[in-house]
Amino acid sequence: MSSNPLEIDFAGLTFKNPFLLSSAPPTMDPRHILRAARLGWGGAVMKTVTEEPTVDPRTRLGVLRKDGKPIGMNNIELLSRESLKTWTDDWIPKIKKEAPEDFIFIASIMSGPEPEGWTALAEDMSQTGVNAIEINVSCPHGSPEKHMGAFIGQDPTLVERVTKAAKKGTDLPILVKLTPNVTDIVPIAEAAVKGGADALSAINTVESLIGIDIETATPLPIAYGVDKKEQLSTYGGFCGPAVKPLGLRFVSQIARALPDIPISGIGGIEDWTSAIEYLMVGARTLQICTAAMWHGFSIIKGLNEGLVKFMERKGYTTLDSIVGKALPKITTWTALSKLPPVVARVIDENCTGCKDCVVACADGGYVAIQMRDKVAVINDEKCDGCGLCYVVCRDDAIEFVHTN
């Protein structure tokens, strides 16, 4: 057995750590990349690149914010702007000469639905010495307008179809890159599969609109038409802590489905905590933009340490024993019971006299609270254990208590 508590077993790949930078800027040429790596980082995916390269508008990146702290990005950025021989010739041999040789490098490529294309594509990746090669079928925007990226990967067909291709042109590992923007991700999942997937990355990012410049009635991020004078936008790719909601559904999901194919999870992972919480929903490997865009690749020491700490806290000696942990508790809401077993208690000691409880509870819960001595009191016999006034709560003074 390892001495390293967080090296884990991906695809047939050994990761010292089980955080990557996820394919997106931060991995867009050899001095990102290798930054990354002597960091400490386990591994990275390239940005994607295709037959051409892209060129990007600007501005490309809008914000979501609550009480002025952002919780959610969106992009309109779409490919490597270099070329596929910059990459194979130049800019991957020199990221396997200088990085580490404990850092996985995993190359990222695109084409369209003929599987001529990824085929191709495959091979000459295969020649440059990266580890494993990720299939992006799940870009939401730009893409699908070409035909490419989730025009692809919302089509079980085709998933099925173009990861073949990939693999005929490759004897290493194949991740298949899913989207969020579909019904049921479970068929396009068994589709990668059934093509011969031997990893699938979950989840890309999700199609949106971050919101609109009501001054100019213009929607964010502020790009510009081809006279390069009117302002216009488009539909982009969500990401950040606000789409971890969406990563943990998806990824729990494809772990219950297919519990033999490591998943390498994505969306919102900004901690330990978040990270933690995508293994014990079946991810084995984790995928990181948003947060190192935000706070820098420095974060890895954090997010090394406080796993570390949490593993010795609980008491597990490998990354093995959390994943897949929480699995067992997700339920159907049919076995769950309709008889509220708790209610809602106040932490006097925590509670602060904002209202805050009392107002939502009025209008949208039981009319269950209300002050004394400036202090939130609940009635048990009108709560019904709803949660609302945790939801509302940012003084961490609510908890629930059985009723029997």
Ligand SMILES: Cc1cc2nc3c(=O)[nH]c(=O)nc-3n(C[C@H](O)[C@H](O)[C@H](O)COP(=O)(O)O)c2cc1C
Given for the second form:
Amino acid sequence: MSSNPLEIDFAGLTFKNPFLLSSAPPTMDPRHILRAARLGWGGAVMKTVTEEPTVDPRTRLGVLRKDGKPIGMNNIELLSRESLKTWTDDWIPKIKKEAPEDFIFIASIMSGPEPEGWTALAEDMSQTGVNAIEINVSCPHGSPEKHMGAFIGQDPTLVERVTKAAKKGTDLPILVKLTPNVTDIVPIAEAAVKGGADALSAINTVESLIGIDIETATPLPIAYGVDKKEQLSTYGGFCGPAVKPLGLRFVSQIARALPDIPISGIGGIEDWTSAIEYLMVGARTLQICTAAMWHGFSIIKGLNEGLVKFMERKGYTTLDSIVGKALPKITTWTALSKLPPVVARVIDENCTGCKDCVVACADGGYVAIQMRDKVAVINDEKCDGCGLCYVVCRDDAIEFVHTN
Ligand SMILES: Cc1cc2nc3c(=O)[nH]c(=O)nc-3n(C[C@H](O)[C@H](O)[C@H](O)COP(=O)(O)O)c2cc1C
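Now show me the form predicted in complex with this ligand; what you just gave was the form predicted alone.
And the full complex, kicking off with our chain again.
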């Protein structure tokens, strides 16, 4: 057994830690990728290439803020601006030569609904020394208009077809990157596995409209029409901390339906705790975009250290023993008991007397909280155990207790 607790096998590859940069601006060129590799990232997925380089609109990033702090981002950026040839002939050989040997480098490719393009791109990438190939059937903007990206990823027949086609062009492991913009991800995941996928990556961005500039009635992010003057926008892909609940849902649903397929978890991973959440719902590796864009590549230190300390504290000796740990506790609504005798209780020393819980419980709950001596007090008889006071409390002053 390895002495490195963060080492993990994934689709026949050994990662020194589970953290990869996902396919996005942080992996746009060798400068970015090599800097991350030297800082200790386990791997990276290059910015997706297709047959033609991309020309992007400007601006192309929008933000969702809460109290001034960004909690989500949306983008209308497409694929790599550099040609396939530059990647295959210059950039990938340079990355493979200069990155530490244990850095796992994954190509990302995209083509249309016909199989030939996928086979050709996979063949091209196979010659370069990459360790695996991720196929992008999940970009939610721009690509679907060209019958690419999520257009393919929303149709199980197409997903199976293009996965098979990519497999035909390579002996390398194929990861299929899935879109959350579907009603049920399981049939799509099953189609990818039927097509020969060695692993699945989930999720790509969530189709969204990030906001409106109400002064000018202009959707965000503001870009320009073909006359370069008219301010316009379009639907984009939402990512960052705010999408974590969706990522956890999709990854857990895939892991429960297809326990044998390795999953690379993506979506709002920003620190070691969110990383562990993804491992616990079945992800074996973890891809990060937004957190690296917002805070830089040096976050890898805190991710690795936090994960190791957690493992030591909890007695986990391998990442394998964390993977899927929470899955047996996900059940159906019907299987939940409706009457656990649970009520909320205020932790007096943490309560600051802000009254947020009193206001919420009065109008959104069961009128069970009152102020007494500048501290919130919960009436057990009235409390329904719904959890609203916990939702609005900013001071970690609510706990739940069994009444018998
Ligand atoms: C500006 C931007 C560009 C992206 N480009 C790609 C891409 O070329 N290929 C791809 O598979 N995903 C792309 N993504 C999606 C990310 O790889 C990732 O799936 C998504 O952002 C969710 O992860 P996060 O919450 O950590 O950002 C892009 C995301 C952003 C923000």
